[in-house]
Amino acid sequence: MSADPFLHAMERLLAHYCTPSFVRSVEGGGAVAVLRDEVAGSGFADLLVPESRGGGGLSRADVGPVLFACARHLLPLPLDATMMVRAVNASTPEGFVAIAPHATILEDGAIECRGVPDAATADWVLAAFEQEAVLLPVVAAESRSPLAGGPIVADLRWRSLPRAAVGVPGNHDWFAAGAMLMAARIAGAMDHVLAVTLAHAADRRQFGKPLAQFQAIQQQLAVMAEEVAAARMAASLGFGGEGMLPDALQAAVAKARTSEAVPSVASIAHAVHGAIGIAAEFDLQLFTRRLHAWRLAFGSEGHWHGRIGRMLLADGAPVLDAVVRRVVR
């Protein structure tokens, strides 16, 4: 099945419902229900589910463009994680699922998941432990956001294993899966940040001409475009390979390279915008704050550089064989 009709449907839906002011209102605690019902009702959550189970039967590579589009609009729902969990686990209950980057069982038996992206708009959180994973109902959790200014990520805590918890069989690398999805979000959001920064440079005039005509600005924007292109390619590599879940090395490269691009892309965007970019009422901050949060979620570049480096050293082969050609076939 081709992903194009889904991409067009999603783009229409996002343009209509998922506006910056809507994202802003959800971040402020406003209802997400309208958008949620639209997304849930259009069958996007089952795009990766095999056709034999009544799903869309698409591959991860097919849904890449759909997820990039969601990220360009900062979709405040964990649709990406929901798609992936539903594809892997046939008995996933209805509702949106966020993946927890990290889950611990505390001494008193409480379960804690820190830094869960989109926990505020999810119904379930997938918490992975050594051998197994469980879906925990968000309503049963105490939740708080570690970041001021809105629940981009949240910390959740369950006093004990809730009765409604649903086991997810299989030993899957959910951390790598989450990392790959964050890479796609970073790449998609950056795409939009580049577009608005170019538009601003063309619009804003100083010294009698558009900012875009100053060579210093042009050179910075060229660097930004390079980083955005590299991030996009890195994220696309995360969508490569067979199987429902990403290859660990591909996910590692995807998350490492996209995360590394975040500081330079965000800082050039702000530099070119000048003071207005810092203003709360200007939309740029909705994007750059998320870029920084997603860089940290599921391991920053520092985490993944260490993991890739250890793989590379353990493998005795030159870098092209040990890493590069395994990621890019």
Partner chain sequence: MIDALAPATIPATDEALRHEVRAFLREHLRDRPLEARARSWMGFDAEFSRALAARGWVGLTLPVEYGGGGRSPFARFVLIEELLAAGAPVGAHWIADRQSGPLLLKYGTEAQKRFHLPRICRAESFFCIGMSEPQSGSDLASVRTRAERDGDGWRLSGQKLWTTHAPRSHFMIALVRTSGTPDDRQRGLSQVIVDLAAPGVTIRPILDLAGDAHFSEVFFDDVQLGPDAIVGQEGEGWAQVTAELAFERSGPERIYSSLVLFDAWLDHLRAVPFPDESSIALAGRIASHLAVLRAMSLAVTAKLVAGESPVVEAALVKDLGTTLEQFIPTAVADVLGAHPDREIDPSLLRALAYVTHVAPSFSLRGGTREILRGMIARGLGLR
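Please supply the coordinates for the form predicted alone, as a counterpart to the form predicted in complex with its partner chain shown previously.
Just the single chain follows, nothing else.
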């Protein structure tokens, strides 16, 4: 089944609801109920669910463009994680699911999930431990602590395992899965940042001519476009292959390359926009703050570069051969 109809439908929905003013409202604690109902009722959360279970039966490669679109519009719901968890676990309850990068059971039995993206708008958090994973209801958390930059990422804590918790069978690498999803978010958001930066450079005039006609600006825009293209390619590779969850090396390459591009893309965007680019009233910061948050979520480029090296050494084959066989395919 082609993903094109779903992509067009998602684009229309996002264009209608996910305006910058709406994203700001959600950051300030505003209601997201109408958007939640629209997205939930559309069936998008079941696109990866097999047709035998009543889902869309799409592959990860099919839904990649849909998730890129969600990131371009800063969808303030963890639809990507929800898609993946519902595809893997048939008993996933209704609602939106966020994946916790770091889940810990403390000595007193309390459960902490640190650095959870979209914790403010999720109904459930998938906490992955060494031998098992469990879905924890967000409403039962005794504390939610948003990290710097608004409710993009937050820490959550439960006094003990909630009675409403739902087990997730299988020994899956949810950290790598989350990294792949963050790579898609970074690539999608960068597409938008590049587009608005190019438009600003073409419209903004200095010394009687557009910024885009200055050689120094052209050079910076070329670097930015190169980084965005590389990030998009790496994220697309992360969605290749079979199965609902990514190959660890594919996820590693996707997250490492997209995270590596964030500092350059964000800094060039702000440099080209000048002083207005850092203003809270200007939309650019909505994207660049998330780029920096998603860069760190589920491991920065430094973390994944190390894992890539260890995986390639363990493979035993020449590096290029291993990359082509396991990543590019």
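Everything quoted here is computed from the prediction, not taken from an experiment. Note that the rigid core is defined as the largest set of C-alphas that superpose within 1.5 Å between two forms. Positions refer to the first chain, counted from 1.
If you fit the rigid core between these two forms, you'll see the Cα of residue 317 move by 2 angstroms or more.
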